[in-house]
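One chain is shown next in structure tokens, namely the form predicted on its own.
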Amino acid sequence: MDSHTLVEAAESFGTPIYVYDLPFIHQRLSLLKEMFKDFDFRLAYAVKANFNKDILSILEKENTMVDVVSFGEYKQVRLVGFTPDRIIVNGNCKRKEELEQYVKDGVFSINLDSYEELLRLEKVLSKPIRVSIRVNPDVDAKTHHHIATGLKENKFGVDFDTAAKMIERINTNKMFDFIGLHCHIGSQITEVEPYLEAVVSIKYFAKSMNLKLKVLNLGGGWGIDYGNGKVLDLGDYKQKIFPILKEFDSTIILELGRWIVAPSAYLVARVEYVKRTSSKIFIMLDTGMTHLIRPALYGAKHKIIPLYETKNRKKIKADIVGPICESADTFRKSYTMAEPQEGEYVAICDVGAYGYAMASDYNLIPKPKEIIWNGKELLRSS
């Protein structure tokens, strides 16, 4: 999408709006398929990143799998056509009634997050079910601490000693089909070394247990460039990780979300006015942290681009803020851009993951509309 398309969307549907570039998502899927062409590979899209029905429909038609972490996500993917055998169930606190439904429906796999969850699942078994175990390899993903999940102090998964005890128990119950191991060490990871450390640790654990894994689920977390130049080097990933994956001779699953959808979307907003105080300049937008909480929650820095003519405009250094009654409602501090005029538009970039999905009703400010660009026309998302 170019800036003209984004302006057209703003003029047609009003602001604030999320605008999704669906052809970009298709490109990502094609790139991933080509990258893993020499493996028995499946993508299980991480629904938590973005549960928009139009995006999920693309993935369903592309015959991907999905990774869900709640019963709400499970119902959403079923609604758009995903059959249970294409659904992987994750999450660190699955309720009994939810487990009963997953067993009844016959999902592809329930990824067990704890020994206690294994005991809970045993009590609700009504027929055989495939299970994997989420292992926590105590690896520093070198990402923000809020989205690191592979350290021993994190609430997710089990250590290898506990995993060994779980496997022993699972093997005594004919109702379980133990298919493999799952390992998700975090999100927005831009270095290959944490993945290498994790997959090597799984390799040695599997060897010590004499395991022949049907499935090796490497989770997701591939980092994208949010404007600082840091991004996961896929060439380096292939060079270092692929030789080890070939040793497993297993179905390889990735639970990618952000990498698929984040760069596909923009949050388009209108400039209400430019506020000047004795010490600061503020660019006031009609969107805020209730629409995109990542800057307030993670300190995330999204690139913001003007959708107006910048030629012959003076540059100003300003805080770009929203209307929410919180000082944290700030997208960027001391951000340099051409001075906008009231009513002009800006676009906040790379918001397709954990943008609308984390939007709230705080201050009773309505959530933004979601608009899709299918390569030919702009449409209100269903």
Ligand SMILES: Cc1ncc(COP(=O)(O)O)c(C=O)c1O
Given for the second form:
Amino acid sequence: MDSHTLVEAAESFGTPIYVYDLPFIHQRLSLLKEMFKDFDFRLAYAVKANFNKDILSILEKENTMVDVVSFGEYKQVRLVGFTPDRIIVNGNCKRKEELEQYVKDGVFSINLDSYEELLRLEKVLSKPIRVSIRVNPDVDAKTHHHIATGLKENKFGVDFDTAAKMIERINTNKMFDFIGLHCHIGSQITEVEPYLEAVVSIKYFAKSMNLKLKVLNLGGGWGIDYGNGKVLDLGDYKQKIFPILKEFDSTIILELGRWIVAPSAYLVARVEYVKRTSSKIFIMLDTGMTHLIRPALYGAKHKIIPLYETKNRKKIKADIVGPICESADTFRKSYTMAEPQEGEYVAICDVGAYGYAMASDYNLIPKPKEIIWNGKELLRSS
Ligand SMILES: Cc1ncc(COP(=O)(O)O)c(C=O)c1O
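Okay, that is the form predicted on its own; can I get the form predicted together with the ligand now?
Time for the whole complex; same chain goes first.
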């Protein structure tokens, strides 16, 4: 998608808008398929990254699975056509009535997050159900602490001793079909080593328990390049992780979210005006932290590109900010840009994951519209 298309979207639909490049998502799916062609592999797309129905429809048609973490996500994927046997249920606090429904519907797997959840599930069993256990391998994913989930101090999953006790209990109940182990150590991971540590520890655990896993689910987390050149090296991943995956002889599942959708989208905003104070210059946009909270929440730095002619423009160093009544409503600090004029557009890049999905209407500023680019035309998303 080029900058002319983004400007056309802004002019046709108004701003702020999320614009999704759907052919990009197809490319990602092909790449993944090719990479794992020697495995019995399934992608279970992490719906939390982006629950847009047009995006989910692509995944549905491409026959992927999905990972959901709430009943809202479950209903959304059912609505676009995913059958229960393609849905993995994750989440660290599943409600009883929801567990009951997942059992009735026969989802692909309920991934148990705790011993307590196993006891809870036992109480609502009306028919046999497949379960997996989310283990917490106590691995440092070397990512922002808000999105690290595989350390023992994190609330997710169970240690291997607890997993062993859960497996013993599960195996005494004919209503359970124990299919495998799951772990998700964090998000925006740009080094292979944490994955290696996690998968090796699962391997030793499985060996020690004499487990033959039907499914090994390594969660998501693949990091993308947000403009600083740091990205998960897939060649390195293949070299270090694939030989161990082969030893399992299991169905391999990845629950990627960010890697599939993040680079597919732009948040296009209009410059309201440029404000000069005695100490700073601020570029004021008509979008803010309520539309894209990642900078405020994780200190994320998204690339921002001008959608106007920059030749012969003076460059300025400015804070790029929004209209929300919070000082955290800052996309970039001291960012060098060709000075925009009122009414011109900019695009904030790589916002397809955890962008619109985390938007709110705080300050009662409406959420942006979502626009799709299908390679030929721009359409309002359903
Ligand atoms: C259980 C689980 N799986 C998959 C993901 C997706 O992670 P990512 O978008 O980094 O691939 C998450 C994200 O938090 C998660 O909690």
